[in-house]
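Here you get one chain, nothing else, as structure tokens; it is the form predicted on its own.
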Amino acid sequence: MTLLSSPGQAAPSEHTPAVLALSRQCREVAMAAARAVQAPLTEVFRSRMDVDTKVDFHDIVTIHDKATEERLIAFILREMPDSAILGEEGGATGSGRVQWYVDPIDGTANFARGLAFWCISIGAVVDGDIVAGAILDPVSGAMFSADLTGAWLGDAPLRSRAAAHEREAVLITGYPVARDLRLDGRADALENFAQLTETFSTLRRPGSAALSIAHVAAGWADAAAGFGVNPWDVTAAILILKQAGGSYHPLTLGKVAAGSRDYLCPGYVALGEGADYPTFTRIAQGISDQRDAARARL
């Protein structure tokens, strides 16, 4: 089995100068965004701070979420009046040829209990593809970016690199949390988790999906992978991936059509340049087939 291709970012030159400038604008948009809520978080990270649960107890969310993504809001369509924006918390918000896809705090429980993994995250597309992003780990300080002509991790380009085996690479992911095991079936699942922990030489679940990525396209991680992710969460890192030598393929998952644009798509597999992990990839795409396969049926 192979996973599905995703397409992978057009050169600048096929880009008009109208897009390419419109790329950069977003960008620098979505970065400004991004550091204008850095402090007012940092400042109430590892703070006390009442939680709220969404779906499930698995799902919280706090009042810094809900706040920091009105900032954002207001931020962009105050740069960018041409804007339509949807973020985690409170949905869709204008309209206008940009589409933003805001995620105020990508791995909140991290936030919650004062672990230093979590971000800011913020993509934007234009006719349906991505033409920037921005993700910024305010803890660090790391601003990770990517527009129509490159990444950059702060004002340096951004390079993936992976190890060129699974024996000597390191993978993050959240697999299987407990969605995964009712999905999957709890012996399958942990099948699925056991080779991957014994075919890697690291597994890592830090517990965000933009940060995950922006790791590996940093080459501070060689893989990872997600299994229920939304738009917000993946558009701003897909493209900084890409633009970083890296590949990222979207996974089904039962939920979307075969050929769905690859942020829309809930599940994904990202790789740093050069790896190649067969394990790694059968299984992602055993899943996909198998929930595929199940949405079929009903």
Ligand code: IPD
Second form
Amino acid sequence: MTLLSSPGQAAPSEHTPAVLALSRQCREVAMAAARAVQAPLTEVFRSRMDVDTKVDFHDIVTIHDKATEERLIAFILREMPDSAILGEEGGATGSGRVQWYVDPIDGTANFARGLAFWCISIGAVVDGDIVAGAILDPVSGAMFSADLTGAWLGDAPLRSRAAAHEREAVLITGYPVARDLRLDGRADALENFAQLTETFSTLRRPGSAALSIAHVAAGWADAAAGFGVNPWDVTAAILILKQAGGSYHPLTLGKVAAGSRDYLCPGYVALGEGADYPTFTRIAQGISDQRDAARARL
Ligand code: IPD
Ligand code: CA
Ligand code: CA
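Can you return the structure of this protein in the form predicted together with the ligand rather than the form predicted on its own?
And the full complex, kicking off with our chain again.
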């Protein structure tokens, strides 16, 4: 079974100087916005905080998610007024040439409890293409970023590298969460999980889709997968991964049409450079195909 591959990044020479300049500017703004909320978030991390729930009791939110998003939006609109912003907490704000996708805290369950695996994720799209992204891990200070000319960890170029084979590789996935058990059937979902656990050297469930993909981009993990993500989770991460040499394979999962933009797809397989993982690919694509088929029967 072959995974759909989202188109690779065009070489910088294929973009006009104006688009390249805009891409660089968006990366700078995304990084500066993320840095502006770093201290307020690290100050409250591991303090007592109330949590609220959204869709169900697995989906939690804190006052810091909303407050951070408002700060990020104000920052971006001040720097680049020609912007439309879609944030996880507040929906759409503004209108303009640059479409931003903002997740103020990706990995809220970790943030709220005190586990240091969460991030700020900010991606920018122009004319349907991702042009810039920044992912900041506020606790470690790691800033992953990309524009149309490259990807960086801080100021250093970012390069992904993965183990060639599954038996030597580390896979990050939260699959299955309760929703996956419901959608795929408990037995099938747990069988998928069992096969992945047996196939890979190590399987981890740290949370935060954006930070997980950033780890693959940095060569700190070999592969990642998600089966219920939104554009604010993945837009920045997709460009960072691709510009670091990795590959991103979107999954439609019965929710969007085949051929939809990768950042609008609800699922993904992210592979570090050099990865050839047939079991993983078959299972992930199988989950997506099964959900597509279930949707078609409705
Ligand atoms: C979630 C996290 C989680 C992923 C979900 C996301 P949130 O974002 O990234 O790891 O599995 O798909 O919605 O709610 O922590 O911003
Ligand atoms: Ca998120
Ligand atoms: Ca979030």
